[in-house]
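One chain is shown next in structure tokens, namely the form predicted on its own.
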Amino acid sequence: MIEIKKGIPLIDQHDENGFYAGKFGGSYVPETLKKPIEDLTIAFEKLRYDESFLKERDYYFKNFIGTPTPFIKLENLTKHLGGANIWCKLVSKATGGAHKVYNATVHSLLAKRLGKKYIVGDTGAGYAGKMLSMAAAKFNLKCKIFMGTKDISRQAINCFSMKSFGAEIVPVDSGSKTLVDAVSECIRYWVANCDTTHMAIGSTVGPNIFIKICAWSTAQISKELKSQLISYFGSVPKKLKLLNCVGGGSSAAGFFNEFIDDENIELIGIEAGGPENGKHAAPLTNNCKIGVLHGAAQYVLQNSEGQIEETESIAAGLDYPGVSPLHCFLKEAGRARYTSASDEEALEAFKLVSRLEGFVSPSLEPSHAFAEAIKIAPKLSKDTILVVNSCGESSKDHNIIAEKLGYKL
């Protein structure tokens, strides 16, 4: 049985080669990237303890992102379902509407510290691209965003935002034309331009250093939540369950971070179960094999020959064949439980939560987590506290939702 080392941050639970549990993660990169990654690793490991950098980060978290984000009880949903009390960490109220802004801000600050004038990133749901282009504008960096053409079509609202912030969107028309292909093209671009350009991978995927930077950034979510729980309840509740959607896994890594050591708290990750055609984006739930994707070993959807399988999900931000090595590690250690919700369940959850709790209105990604809350809440005692991370707001998905529900905009 793999053990989690108590008192050690989740991102530091790896060995000297960057592997979690000895087999997840690492840095499978071409020779040309070893030096840039080594330089970035040295810089980040120094800056994460540097008082001036931390002061700068905290300033922009408060005055640019707008932290802390709200923590509210969903009284109408709780009454409707019965059973457990349902609460929400409303991360969607951060500047830009999603958790991706934490990672984008930190990467932009790193780029400035490293003397880079250009920054590139990937996006699926459009939020990582929107936030990076927003942060790049704030910190006077020139920005390119790689995005699959399928996602460009279904996430037009966020594409408009990226362009309005001055970013160049680079369409990716290969493969499934979604997030997995956008990440691949973004990394290829950085290989050729790493001397002048900083890369911000949009989730806790990729070579080890990018996983660490992203999860270190989003850990702000659980730091806030822990303080808010203590403020409201007097202490962290004993019967506490944290629910978060999982695609690449950045919001869930941040949401779980401060609670890893407390084994009384159940951590639940919800993947994309996909439509009724059998396709999905849920490697943890479906016991997929370990493979290497985007420079890291992880559970990944693949065929009998080891080739990456195409995924399908109504939620563009979850439409990814792999998953963060951090979540592979948490599953292997038995510290987190992973399940999935179908497209239909996510849509139904969106409808119910929006109707009962209009202030929340989750995007399709966290709607998967709400779907799980809706399933389990009625079966639990009233002294159980469920907290769902609503990590994105629904405006980007209005066209998709309207079409699925038969509405005309």
Given for the second form:
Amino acid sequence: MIEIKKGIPLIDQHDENGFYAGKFGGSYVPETLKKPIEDLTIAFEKLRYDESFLKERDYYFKNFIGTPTPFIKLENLTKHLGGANIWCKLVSKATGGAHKVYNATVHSLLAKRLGKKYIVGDTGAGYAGKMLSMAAAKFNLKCKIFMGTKDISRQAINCFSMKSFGAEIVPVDSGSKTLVDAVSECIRYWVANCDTTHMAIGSTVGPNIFIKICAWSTAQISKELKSQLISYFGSVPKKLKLLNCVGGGSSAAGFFNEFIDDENIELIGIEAGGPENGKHAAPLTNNCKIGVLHGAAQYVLQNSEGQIEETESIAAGLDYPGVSPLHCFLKEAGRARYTSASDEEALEAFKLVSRLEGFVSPSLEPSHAFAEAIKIAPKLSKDTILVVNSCGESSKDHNIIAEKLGYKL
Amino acid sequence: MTSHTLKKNFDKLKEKKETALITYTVAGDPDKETSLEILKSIAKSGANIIEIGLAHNTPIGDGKEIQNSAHRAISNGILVKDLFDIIEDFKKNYSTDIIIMTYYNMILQFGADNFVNECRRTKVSGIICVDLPWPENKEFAEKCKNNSISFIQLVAPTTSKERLNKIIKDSHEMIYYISMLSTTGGDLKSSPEEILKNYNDVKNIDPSKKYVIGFGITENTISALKSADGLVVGSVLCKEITKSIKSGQNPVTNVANMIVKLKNKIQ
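Cool, the form predicted on its own is there; where's the form predicted together with its partner chain?
What follows is the whole complex; the chain from before opens it.
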């Protein structure tokens, strides 16, 4: 069994080669990127302890992102389901409407420190792209966003935001035309432009340094939650379960981060179970084999030959064949439990949460986490606290949801 | 010594003061049979070393032309087993050195030991793995060496001096010098003089090894770089295959004609 080293942050649980549990992560990159990655690693490892950088980060987290985000009890939902008390961390109230703003802000600040004028990133649901464009505009960086053409058409609202913020959207028409292809194209672009350009991978995936930067940024969510729990309950409740959707895994890594050492707390990651046709985007739930994708070893949907398989999910932000090495590590260590919710369950959860708790309005990604909460809450005792991270708000999905529910917008 | 044939091949070229022309095409592009015919025509037309790509569907180092070829090969159902069939068939009549170029996940899923065994069985001379850099490649490179197969290290303009020394020390007989910051097939960003200057700096670290230049080499740029030990052309050939398919011409003859043209330019 893999042991998690106590008192050591999740992002520092890797060995000297960047592997978690000796087998997840690493930096499988073309030689051209070795030096830029090494430079970024040195810079980040210095800056994460640098007081002026931390002060700058905290300033923008507070004044640009608007932290802390609310922590609220979902009284109607709790009453409706009976059983556990359901609470919600409304990360969707962060500027821009999702957790992706933390990583985007930190990467923009890093790019400034590294003297880069250009920043590039990938996006699936469009939130990573929207936030990076927004932060780039704020910090005067020229921004390019790589996005699959399938996602461009289903997440048009976020594309509109990216364009408004002055970013260039580079359509990616290869493969499944979704996030996996956008990340590949973004890395390829960086290979060719790493001398002038900073790359911000949009989730806790990619070569190890990008995983670390992203999870370090989103860790803000659990730092806030911990102090909010203490202020509401006097201490961190003993019967506590945290629920978060997992695509690449950036919001879940940030949501779990502060609670890894406290084994009383159950950490539950919910992947995209996909539609009824059998396709999915849930490598952890379905015990996929370890493979190398986008520079890191991880559980990944692939055929026996090693070709990466196409995924399908109603939630563009979860529609990714791999998953963060951090979650592979937490699964392997038995510290977090991973399950999936189907497209239909996510839609049903969206309907119920919206009807009972209108202001929450989760996007289709966190609707997967709500689906699991709805499933387990009735079976749990009344002194159990479930906290769901509502990490994105739903406006980007209104067209998809309306169509599925038969409304005409 | 790792690959005996590769070493002999380079020694002979040195005697004749010839630059090695190294080609890259993708196994199974446009289909299994034609890609074998392409390899044969490449060998007959004067190429000195043949790289054959094992396509992966999430490549992070390839430009558009090679992606197109890889896409055709995968769509046509090419398997790792087919790659070795193609090489085995080719080797029945040709002695030209074969180097496999691929991404690490393909090797990992086939099993590193199985992969190297198959390479030895089918007389493969070398392996290039785009996303398995030094020092991550140490174990696999050692495995190759123990089976008389060259693991070909890549070095790039961004590789630091310190890294260069270490990589070259651990390298086998051939080193692949990436000409510029680019995916495969980009336009040359620096002048050939500048590329050669950097190339010679790298070569001087250990002149006993052979260094080939790749990325961005076309009909227009190849002759200016002919003082290198070898030059790799890939995207230009993949493009020729794409063009041939689109215009209903025979890719086998068109690629062969291109090889003759390229070879003439470096003689």
